[in-house]
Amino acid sequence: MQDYEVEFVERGDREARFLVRDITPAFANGIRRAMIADVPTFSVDELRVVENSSVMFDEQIGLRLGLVPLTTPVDEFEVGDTVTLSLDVQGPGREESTETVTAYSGDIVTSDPMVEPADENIPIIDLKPGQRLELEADAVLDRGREHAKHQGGVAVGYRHLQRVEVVGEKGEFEDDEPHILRGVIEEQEAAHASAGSGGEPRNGELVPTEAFDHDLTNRYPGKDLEVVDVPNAFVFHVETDGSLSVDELVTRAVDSLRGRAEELRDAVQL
């Protein structure tokens, strides 16, 4: 029925940017809200504290080791589920040289090798000779909807796909304004970019605009130019913390509305 078309343009596991041609504003709007509130992660949400002698208070504690990214493997888990994680760092000895031992994420021991850390270096906190920070955490499989920490995508939204088209020369003795910007552009074969640029335009290539620092004079330099949305075609970016790949970000948020199409179809015909 639909005849969607998806061409990446950017491909990597936690950043991604990709092109879907022929989808509705409302769909693709559904699919970057389902990415960010509805595809649930896991995340710290509660602690047993067993020793805190740092200088922050347990509470402070608790939201650090929530914003830790965790990863949250593929149908494993029902939201709510719980996975039990745990932490124990000490400062330094007295007799030691080092002022400070940081406690880090990767620091963090869990029970299920299938939810840890998505990230070993994030700092929790520097502890001072004598103080020590030992807890069990529960962490929680919920949406973004609920709190932030349980965000997947953490950078994710979409632009219209920008077509250049070359509509003359500039005139001799106009302005050379730079022209910024910002997305993927459609190149058309008639334009003419210059050498330094990047090769020869084909016809439909899609070009970061960073390729030519987000300025089309460098790219088409003495040209007049002509630059309209395309129609019902839009560049994702999709960054997501690390507890998904981007695959599973967007696989996912579809997923979230088929199944709640699906409740309310089932809902409707009883």
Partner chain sequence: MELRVIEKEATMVSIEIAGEDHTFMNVLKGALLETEGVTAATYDMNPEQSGGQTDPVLTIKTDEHTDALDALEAGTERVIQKSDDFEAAFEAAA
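Having gone through the form predicted in complex with the partner chain, I am curious about the other one (the form predicted on its own); can you provide its structure?
Here you get just the chain by itself.
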């Protein structure tokens, strides 16, 4: 698999936007699908309830626990491995109390410190006086194609990089109607381009459209514009649930594509 040019527009631990050049639409969609379906994460799969005197059925609690993202260490486990979690929370001690105690994801105790809730403040259930919830659960490592709860990428998408060029001035009596554009543009107007090392304006800068409220007329008032898709250049927007970082999710997705391509090549050569 050849190397591709990648440039980050925004980069965080759980959310990022990055540009990939010289890839086909089919390959871009393959990366998106791999991030959703091929990268395994831990999620609660089986529940053993010791005591549940709350107002919520065991099945409802199991569904809520299955939606709690769990940290998934890269290359430390294999698909099918399990980690045991436990939760033991009870309501206020005084029967006459009108207060409640909320069980949060941070109250979950894990048998392996490498696998724990990615966020500590996810509410699970409110317990009133005299109520108690005690349970054990098995979290299993599996892929998103088996169940949506194993999808580490909660928002994964891509769109064409678009290039904006100024082709002239608008006529004196032309209406300056909004020109809405969403995503990331590659700017070709020297007046807005950043200065290069030599001090001269440099075209080709990547600009998120929210920088000008998604309206090109705010950035190019009075200009006649041409917007075109840059061939084989796609901007990915990736957000994870915290089970994996963006870097881990993307690299593992690409690794899975590489592995399947190699398997296909070997099979064809037999």
